[in-house]
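Heads up, the chain below is alone and in the form predicted on its own; it's given as structure tokens.
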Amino acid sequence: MPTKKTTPDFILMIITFSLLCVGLIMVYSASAVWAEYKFDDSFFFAKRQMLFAGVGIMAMFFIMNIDYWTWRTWSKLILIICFVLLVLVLIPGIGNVRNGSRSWIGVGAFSVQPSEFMKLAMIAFLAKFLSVNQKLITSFKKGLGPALLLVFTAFGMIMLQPDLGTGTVMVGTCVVMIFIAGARVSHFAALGLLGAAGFVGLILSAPYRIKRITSFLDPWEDPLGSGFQIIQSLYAIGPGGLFGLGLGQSRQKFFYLPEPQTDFIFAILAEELGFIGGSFVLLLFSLLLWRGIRIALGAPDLYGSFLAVGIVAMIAIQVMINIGVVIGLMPVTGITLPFLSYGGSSLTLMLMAVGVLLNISRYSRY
């Protein structure tokens, strides 16, 4: 390995930092009412947040320091214990169902969704698969095809709690690090035509998914069941304009927009600091994939670039398919918007891949 630098990529420290103190306020701004009706303590939300953040910096830190190369010793064994959890998920008494998804183990008082450390641990094992067998990409039968059955297997057991969106974050990376790898543009257009056959058979095999997409081309259709979400998301945003209705003065937090600390928050934060916050928020976004790509480009070998473009992409689609449902471009999926949303699954699993591009930083040639 290459001499290690002493200090990690400060800038991009900094940039999660300051994603993760503005999620902070949006949190407990968004979450205030809902919270003081259902628990009667408006910090309810806000508490374990920090909570959550708190144990994420610590795991940040602490993969900062362990040399990214251990991820390639040891991702065959994380791999495997994430499917272990996959199965343990779907079994009724150790998997919690919330909002129709068997996605959750109960842990105390807080849960641990698998499939969102399943996406970093898919990243870490196909970044070592493409790093020894890139010469072979180019060969379906020795390349591309056993990094795809591995990939929609794991997507497949996915499916099963049922999570599209996750699952569809995870494909996408995997699907550009793939890409990057150098595989066949051939190869790609007629996997992209069964995968876009095989979404539209997940879509109609499910009444719900259907709700969704009619819903998004229509949502006035049904604007008190399906399009209700996406209905309340465009109100808040809205109203936001340019400068905002101010911190804290949201009225869709109101009752009207269904748990808007969680998926929804970028609408609250749309609405209350308007188009400027909104703008600083994706600035700061744009930054982070800036920085992550460089690490990438400046990687000692392949398995870095390759770990550091799939962590790369995971925020990427994450974010634009987040936002993307918020505005109303894309049917509602239930993704996160990293560093912002509520959930301790998330903030840790996003706060852990950054600890590990530190870590690749560390060795970088930039």
The other form holds:
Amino acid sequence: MPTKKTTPDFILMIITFSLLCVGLIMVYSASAVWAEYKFDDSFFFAKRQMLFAGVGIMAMFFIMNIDYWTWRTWSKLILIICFVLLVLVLIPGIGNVRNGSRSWIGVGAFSVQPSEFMKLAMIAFLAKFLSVNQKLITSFKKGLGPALLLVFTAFGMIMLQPDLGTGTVMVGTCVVMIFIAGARVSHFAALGLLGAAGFVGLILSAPYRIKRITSFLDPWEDPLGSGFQIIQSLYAIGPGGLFGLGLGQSRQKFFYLPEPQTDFIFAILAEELGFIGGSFVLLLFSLLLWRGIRIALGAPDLYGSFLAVGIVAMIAIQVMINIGVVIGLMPVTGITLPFLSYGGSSLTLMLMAVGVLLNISRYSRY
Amino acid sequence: MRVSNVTVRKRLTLVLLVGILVFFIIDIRLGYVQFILGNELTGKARDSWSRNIPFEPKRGEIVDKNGVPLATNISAPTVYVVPRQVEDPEKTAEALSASLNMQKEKAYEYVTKNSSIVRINEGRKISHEKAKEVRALELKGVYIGEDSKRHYPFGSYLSHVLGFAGIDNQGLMGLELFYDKELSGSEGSVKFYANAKGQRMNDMADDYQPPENGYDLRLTIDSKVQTIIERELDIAEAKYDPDGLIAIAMDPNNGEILAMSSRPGFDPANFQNVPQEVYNRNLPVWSTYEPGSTFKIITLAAALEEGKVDLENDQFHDPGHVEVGGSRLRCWKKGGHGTQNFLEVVQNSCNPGFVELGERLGKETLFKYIKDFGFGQKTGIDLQGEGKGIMFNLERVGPVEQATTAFGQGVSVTPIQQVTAVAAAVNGGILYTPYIAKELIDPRTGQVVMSKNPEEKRRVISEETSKKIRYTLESVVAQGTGKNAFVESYRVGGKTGTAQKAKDGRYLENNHIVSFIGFAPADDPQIVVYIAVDNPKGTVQFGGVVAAPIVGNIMEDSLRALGVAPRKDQIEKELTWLDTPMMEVPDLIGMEKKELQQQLINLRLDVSGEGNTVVKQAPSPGTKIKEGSIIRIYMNEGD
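Requested next: the structure of the form predicted in complex with the partner chain (the form predicted on its own having been shown above).
Below is the entire complex, every chain and molecule, led by the chain shown above.
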């Protein structure tokens, strides 16, 4: 149990608020045309995002003052609840389908994605598991094996929706945590080989798959189908140049890029604010990563350290995948850009996660 | 308490570094997309943002050799709709349907079509008044584009040669089709930038790409000669009510077509009003039929070139028929022409005489010349739908086939083949490829981008032989069967032709294609004119009677129009009972009544005045008039 509280990491807070500000401005700029067209109110999305940000910031400050050991205590229960929710969401009538995935529970604006909660619950629980069993992590049977079994069970359930983006982020985050905890590199190598072998096997059994996976490399092969979003995204980024077309001057937001305020908001940002703007956002995320790792390094115990690295890894991986998709480095997966994309559930959860991080920073010593 | 586990600390640092590295890579890729791919992506993006309003190019004009326009354009507005800019489809459709005379449902379909730009078919090439009316409606999303419509200022004149263009200004027939690519030019456009809903993005300037107009086409046609020919065909049509008429005029010295026409004709602006076979058969190059006696020129040329005949000194007796291979071929003249030299054989168009010439040549030589003169193959004129004609297969030519071929029966040729062959026979012996398009001119610069030169195919006969043929054929007009084509002091030469029409392998009774091919002046031919009249009614069906006078009329006016000087020496016309002799008007002034009666055996007088002495007369003394003409005199009291 940590003892003495100090001030939280203000730099992290500033970074978070900076990202939030850029996000609010970009959500407005990207969504104004679409919002005007659909709701006769160019501020429709911006107003809501502002509300979500307010709620999120309050939650962040609230959680910042909740001792992170609380999560250790309740993590098992939370995880079980999340598993139940993951089962429930698959049942038609309870779970709602959006964009082809049955991922949502609830009514209207009060809908939530259980998989998003699962991400955090898994981090909280895995941190506990790893900190308790840290000595055993080098053993496949007693440490690594059970951990992976848990993670991939959750992944499998998420894939039933299916929600590849969230599932990938969760698995990636967990792998980073397990790696930090000290799992053997040879185990990772073996697992990596196994994964590669399975991958090759899948491709050999059906060669068309490789095309599906690599189609993002040449989106013009199917410009109206699988390549459509990538092409429209590149049409936004390309003309941006060094300084961009200027805030509010995007052309691709004029109905070319579908729902530009969500997953592809970084494309509009790069179009309007150019390479400078895009690099600035990437710099902010790098700083966030640095502060997060720093908190992990200074955490008073292994649980805090693992919890911190889990949160920061989740944010960083999500950023990497989202921007990787937008600039055509990765196939489209459909996840949001933390702090910037429009979406209440994503934004409040991210701010709550930062709240946890800030709480850990109050006990850190460097 | 700090995390003291060394592995954990090391690995945390490693994760931080790897994380930063990945962000860095992402940043590099961002820069690559924006700087290296930027231009290409921007271009593609602009294409995806832009919408085109097409601008049709102006189709090239067709002019005659002196620049007289034969096919031009008149501007015709066309209505376009950009459905996404239409604010009130219901109202717009109603307004458009009212002013463009279409159903409202149809109009509504146009203005709501899921397409960036729609051309309203009912609003194509409308009048300027209509366009003004539509413009006055001030409908959002409705545009008037400038289109052009083909216009043929002379109407049906030269219509088979010119052909016509369709609603899209695409050449459908004749020269319009043959030179469609050159006349067409390329489309231009106005490009405006639009969002994905098709609404105009106001902050981006429109691009205008001007259309490239088509080249103007200058023909070898001389509209003056063409006009004369059209006139003569109209007269002949009224006079003989024929099944068809064909006329070609060519410059024998280079193969340039000066005029070409046929009946039944049509108006290119309303080509739909006539049956398809009227407008898509250009008879002067399409039709094939037995040439009849005009073909004898070829036999004559071959015999002269091969030295098989001495026209003045070789004698021939025509009993009215000739026995060939056991069958009897008859001369057109019952009882025959009797004894004559070969010049008279040609003048009389005596069939047995030409059978004799054919025999002297032998089938190989005769058919070699026929082939050399271009029969049995396309002339290569730049018009569509040219026929080839049919020759006997040499292996199957027996004495009968050889004999009939020698006087122009049993073979099938096109009018244009005959004209080019005769041109070669009289121009000094060179066979030219006939052509009708002289130059393509870029209308912007006025520069000639394509110019066709006369194309010599081969020498067929010698200069010397050609000269003999000219003399012989001039004598045919002056003294033989072609007298009706005679033109005072223009030295017309030529040959008649009368061919029976065959149907289902049998000759038709009293149904002939009568023709005449003439050239002038005989000392240096400037024009070859061919006329064929298909089944003339109410006349004897002889080429010399029906076709020769038409050629004579065309010759007289055309030579004058072409500025050819009249000649002094000519073979004088031999008079027949049909011709009234000419005489000089005597000087009657000062004569008294008594004296007049002795003087004027062949003239009639129209006397006025009460006196006894002639004081005035008209026409004046020395004028040439026909015998039997009236002379007006005015009498006065003598002193």
